[in-house]
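In the form predicted alone, a lone chain appears below as structure tokens.
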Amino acid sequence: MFKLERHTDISRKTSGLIVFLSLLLAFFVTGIIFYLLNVDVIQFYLIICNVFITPALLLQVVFRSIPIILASLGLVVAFRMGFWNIGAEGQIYMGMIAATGMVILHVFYGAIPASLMLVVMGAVSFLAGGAWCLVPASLKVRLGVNEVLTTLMLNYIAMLLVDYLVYGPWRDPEGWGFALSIPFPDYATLTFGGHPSMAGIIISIAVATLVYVLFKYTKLGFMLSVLGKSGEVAKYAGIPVGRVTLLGSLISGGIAGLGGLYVVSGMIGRLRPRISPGYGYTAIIVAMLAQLNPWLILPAGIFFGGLLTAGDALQSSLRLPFSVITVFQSIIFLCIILAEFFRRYRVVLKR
């Protein structure tokens, strides 16, 4: 006979090392489904090493994890409040919405300064992203709707928004008939450095060093974090639930915006259809993985840029779909789950 004990106190390092083991059992059994499947499981694996150890391809994962990590800091402050945003990507793609408008009035109006761009382009896509994260925010507040279909829906909304923008009044009208926004100028680009991940790199930090202080300095993320342990608690010590909500989900929702920001001025240079391959989804897995820690979320980010990264390399060498990386994404995602259930609970033996 078993049963099941929560723990009253478990160690950082016991919780690092169950979530290490978790991440071991993912690669175990994606070995073995692979192996299943007649696939060189070796091979896999030394292409999925390959790209964290050479300098050009380690660019390139750095390049492509910023998104994944603006979104998933976006995502901290929203879990550690108890508000469970699933809308990161729909978040993300009002960010490029934001953004691709400033350019367009810019070109077309000469309403913004060249010098001011990227700066209006930031708050823009950063006020978009937070705007998205408050309709939902605003009806679990007001009317106790569950918040994790609201943000999944609007994720369709955004991605529909911008199909209709680049098909319709935004197409470029040198651009042959393809559904693409007009480029961006160069001073509406993030190239500090020669190269965008730079600039994202730079981004990024500086958004985890707030999303830090936020949490551990401030009044706003104490009251966060306590709305996050308990509601009733929250109301008991005359936390202004509502409004704290709202704020917290302004804040999550617009640093996925900034993510939308970088996706277009750093990485596309103009706005298309589809343009997130799943951003905003990946970065759910990344904040579990990081046990919500803003530090952990870099080195949790960059990983699954590589696994981005690494599975254009497996569709040229190995002749596999991309959709092997979303299958071995997926089982890293089963793997946490698993191991946040044995940080939350012991299997006690009864007699």
The other form holds:
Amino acid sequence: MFKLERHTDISRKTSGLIVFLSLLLAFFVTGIIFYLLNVDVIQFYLIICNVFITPALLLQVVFRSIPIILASLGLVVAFRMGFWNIGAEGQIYMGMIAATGMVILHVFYGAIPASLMLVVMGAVSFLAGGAWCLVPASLKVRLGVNEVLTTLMLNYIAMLLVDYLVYGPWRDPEGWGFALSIPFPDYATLTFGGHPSMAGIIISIAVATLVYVLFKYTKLGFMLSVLGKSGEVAKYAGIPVGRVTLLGSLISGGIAGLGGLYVVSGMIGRLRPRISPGYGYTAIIVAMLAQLNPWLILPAGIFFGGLLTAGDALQSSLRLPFSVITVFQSIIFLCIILAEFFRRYRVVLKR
Amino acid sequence: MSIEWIEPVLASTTSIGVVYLLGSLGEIYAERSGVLNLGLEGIMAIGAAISFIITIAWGHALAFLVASVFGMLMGFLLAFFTVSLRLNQIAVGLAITMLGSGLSGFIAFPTTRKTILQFLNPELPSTALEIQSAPMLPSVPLPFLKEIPIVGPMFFNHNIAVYIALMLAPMMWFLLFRTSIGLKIRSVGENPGMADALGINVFRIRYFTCMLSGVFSALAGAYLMLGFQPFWIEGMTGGRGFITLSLIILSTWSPLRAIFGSLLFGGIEVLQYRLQLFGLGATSPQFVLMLPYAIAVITLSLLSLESFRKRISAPAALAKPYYREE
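Compare with the form predicted alone: the form predicted in complex with the partner chain:
Following is the full complex, with the preceding chain placed first.
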């Protein structure tokens, strides 16, 4: 019979090796499934590899990985405090709404000086994403409502709110009736040296640093970690569990909101319905692949940004639907979860 | 104002409600045994896609059968990860939901679907390979019973799947609350250690309930496709699986009360279509579309109020993996 033994201590090297092997397993399993469904598997993987080695495409990869990276950095905060925030998708949408709202305030009402636009948009999208995460967090703190279902429901509500705005009051009067907001003026466009991705990378590295500092050096970060290990311990240690949960989720949702800012202000330049191809859900996989380490989020996010970019290439060259990427992502997800098992246990043969 | 409008409203309430009812019947068993199947949404999507394809190739009966086989496989996957490997049920459930929605989109995509259909039934005419909708289950009005005002159109003028689902609910309630197997399932969800000590095989029970939940989730999807909305759209489950998870809490994990919970959320959806026709819905339908999700959040919050919580109690070991002391 087999017996499971708990690892008492596992080196970082072994742990990394297990995750790497689980990724290989994901490639293998996906290959088998796609082979059975009559997909040219070799071609499929070549296209994915190609995305990472062609310079022009690599730029596109980085461009598309920023929202995933930001949402994922937000999730690091939530997951480390044991708050199952499945709502990054909705928090991204709220960030987009807030950023667009500022542009509209400025263009139609002249409310904000042009030079301050990006700063104001950043602050407001952070707050909007954070507020959207505060709803389930305060329901959890005040009433004990489990956050998994509420964060999920709020995703759908946020997505419909975007639909309402762009089909309704925020529709561009000069947009030939399409469901689009007005285009963002130059000074409301997130870019650095002419590249939105450059601005995105700078913001991502800055946020990753802040998240790292938060957990490494601050009292709040320490309290969040204790809370994540055990709610009971946190309570006995005198940590104000309610307030810490609220603050942590504000930060978590806020960072995802910044992802939304990047999408409308850096990538697209307008608000339109259903912009996100599931950035917020992909971010969950990225956070787990990176084992909640803010630095590892960057490469992990770029890998998944590459998969999204490859999804477009697969559509045009192999005429595959985008959902093949969803399938691949979910198998990677399952294999990462499986890796968690091998990091926790050793399987021993017992006679 | 005449009451003639009320009968079609109630009839469609039941039509939609059965999607929720089928999904919740299996899920209640899984949760009662201590496993949260968050993959419900994705398994539903798989069930819808598979039943869509199989109906065109082989007809209705086999469509439900094949869909439930795939549902069972997904349930097995859930059990293997959460019961045997003791991994986090939320993460595994989310992964299964993503897998299900991805696979459903892939296999029902026109080119893939065509290949699969040609493989399954080479004699299909070329028009059948291209169609975006499946033949719906025929309606079988029950003689005499359908004449009863209000109740007749609500319950006795539907397709066979609706009758079966409505009969399954009390049967599954009986199985869960009045038989020894039901007692075993519930005790595993309340106190797996004690159940194990009494000689109940915790792992076997949880494997069974997970696979049962997979079957019913897939059936809910198949019914959605064949009995309610026969046009294939990617993402047609639209969060109904997650809403099912909330209505189970509202139904306090009882298959009988799930009938009422399902009809409630079915009713909200019908209200949504009605409101879209006039008033608020005509100018901004999005707010009406938000209703089921918003009401689910509100319901979850109200149920968590102190006074309610005393009366409803979730299975104590829900979402907790079981470690056997050795």
